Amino acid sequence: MTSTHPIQQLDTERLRQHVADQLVRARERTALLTDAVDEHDLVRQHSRLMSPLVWDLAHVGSQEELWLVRDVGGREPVRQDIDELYDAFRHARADRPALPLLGPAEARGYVRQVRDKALDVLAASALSGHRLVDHGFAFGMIAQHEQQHDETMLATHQLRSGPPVLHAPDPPAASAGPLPAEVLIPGGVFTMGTSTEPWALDNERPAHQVHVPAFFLDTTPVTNGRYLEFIDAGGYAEPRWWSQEGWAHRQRADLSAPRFWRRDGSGWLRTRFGVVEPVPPDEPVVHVCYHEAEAYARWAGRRLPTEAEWEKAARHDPATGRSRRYPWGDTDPGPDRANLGQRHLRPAPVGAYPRGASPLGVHQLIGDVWEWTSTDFHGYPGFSVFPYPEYSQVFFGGEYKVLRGGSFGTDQVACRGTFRNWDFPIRRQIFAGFRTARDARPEELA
């Protein structure tokens, strides 16, 4: 049994509207992120993992004339002669500054102009009579998709020098008073996915039961505090610890720390779109990689947890059976549950939403950092693509690992309990920490 969406609840225009402020959200977002420096920050590249800011403004308009102006609306091309130039697959990042892309006024004009056009289309369209535009599915792709790219936009931004241009305020203190270390996630059946989401991309579907076996939980994501036991205990130098892949990585890239720290004296700081700042121990650790979460867990004589463990415990309520959208129900994310949407730019202390817990006492499983899963990113049985293969499809395999969870750069219209990101397992730019699990030993179950 699975849980339905607000959205089939909305008549016509109500969703029509909805439909417009999800785009209108996405587009303030860029706005901000894109203004927040001068042109000569949007145009260059700060590093060669990301494109410049100016291809993703631009690219973001690309794939929404593409799909909302040209196929939902039927109208003509606004720019055709620069497909080639956005489309994400023909063009490496670290290609993309060479491109003889769209300047900072010209991007600016053109998405403009798309969505003007996009609105046009929202206005004329009955938003159901076939499977794009169903329940306003293409218009929610569309905005998913901008704010995926915004919250790539705000890993560019960690990543580039010079003074702080974004501000946001702190996120709220611990709340939730001592935590215990771990939760037991009891055995069974839960169902995992969705076929009822109405805005739930391809890789999410179909909703299909998977059998669990009982296992432990971390109650909330790793802390820096607790990672920093691992440094000291010197984890980045013991092979043991980590994969004969991870090892050889951990060699290549010389890792000693998460990305953005450097150790000052007896203690370590950590740089944060542009603020240098003592490493704060009870928050989430953020930019490690697969491998470090791995070896990590190791370490402390656990394992990092499957997606399918990592969805039963976000999402499996054991008093009814069903599977909730989110880990404390079906209603949307609100600032009193997660941290999302770039309301704060850093993680917040573990214990700080209590309100968001799940009905067997996970924490701050939604929002804060990324997740990494031992899981390869693969289709589920019954797997069908729509509208594209270009979106997971050509991802299937070993090469990528699933993340769970979003971050708090992660927008809510781009994170629920069956929302599955991936990433190749040496990344670190990206806003992902971890929680470790273990295997429930048959006295714990007695």
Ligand code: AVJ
Second form
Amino acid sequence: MTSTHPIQQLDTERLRQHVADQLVRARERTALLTDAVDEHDLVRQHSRLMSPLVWDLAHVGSQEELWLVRDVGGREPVRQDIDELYDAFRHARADRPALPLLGPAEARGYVRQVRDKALDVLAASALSGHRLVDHGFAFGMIAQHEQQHDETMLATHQLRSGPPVLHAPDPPAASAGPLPAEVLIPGGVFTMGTSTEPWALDNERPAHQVHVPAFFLDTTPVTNGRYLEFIDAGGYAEPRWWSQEGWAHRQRADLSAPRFWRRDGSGWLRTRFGVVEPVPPDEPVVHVCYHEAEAYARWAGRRLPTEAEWEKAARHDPATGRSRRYPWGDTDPGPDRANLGQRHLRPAPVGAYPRGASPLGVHQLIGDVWEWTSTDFHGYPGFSVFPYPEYSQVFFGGEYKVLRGGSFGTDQVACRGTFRNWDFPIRRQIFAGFRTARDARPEELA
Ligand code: AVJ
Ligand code: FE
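The form predicted on its own done, now the form predicted in complex with the named molecule:
After this comes the whole thing, all chains and molecules, with the earlier chain placed first.
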């Protein structure tokens, strides 16, 4: 039952190096996303759903100052006067452009100053002795936080208009050969969540046993090609496929296709980071909201998986009965396992990552697109806030749906089999798609 995380095998000096590497990697991505545009672009509002990029930049520094410089390090504040400006709970995203924010040069100087101090704190920390720093947790939390904002900034880039400023090679082609449409996940108990993953956030804890009855899960996320069949079948015009809330939203928001798609004669085009291109049929659909995912599933005679079903498919190893960190085992993702980390600025075609498949043959659970589940975001049994309620606890309740698995925009430091994301069921600017499931019938279990 015990599993040793790679981090737990490092001595303190190596752990310190690993932590520093994660912070540096996050900062390189932040720099890439913020240096790609000019100053006007950094301060302007590209969408009311998003902050100006320059807010994300200084907010990343502000969180690092609060947790690493002041809390862990016990050092003097760098800029206590700006705490309030970068407190996400004080100002809604739509209102942030009007705040007296640090300008681009000031924000860059600020995050550099904070980082220098945080690295001093890291050099002086024993990385053990109390829970906040054990195994480098607080530093890992801050690296994850920055990478999460880097994914948010990537979504802002997708909403911005104008010629492309971000460039990346295409993901690998499909190589898995023909795949079955669905995979049977046998019924039984599995361990959900974790009590041992050193950098797991509070909402992933604690590990607990969950009984999941036998079900079938799509081998891959639903593709654009499949989703087009739903559109062509009049799926957006048929209230019977939608929940009441979903249909009301479809009407109000006048939904007729995934966000960033437009009809072009008999085909479809999409805009992706400033590039207009034909919609590729074999890629997972992305930029659909929960209601669209749910309507598609009902039209297909299926349903969305629950969060527990998703995690069991991603982590349960039928050979040992153990829950693992990833579908392929406990080793960190590499470029041959999953489309993560903004290496490619699009989902990969289905079948592109045979080495990332689970033992039962479910593909692309990690990376490509976040997957909507039918589960509301709640704390697990035995949940306790750590280290602050505004990360997870204030979002628990019926308003948010859980998403799993990470996208091409998610860094691996913020992606694992236990990682939980959440958003409002109407949101489409995130890199979200889905796969479908169905109950197993008794005669299918013989
Ligand atoms: C986990 C992606 C929902 O962006 O709202 C960033 C992550 N929390 N800063 C979000 C987060 C605080 C969070 N999500
Ligand atoms: Fe944040």
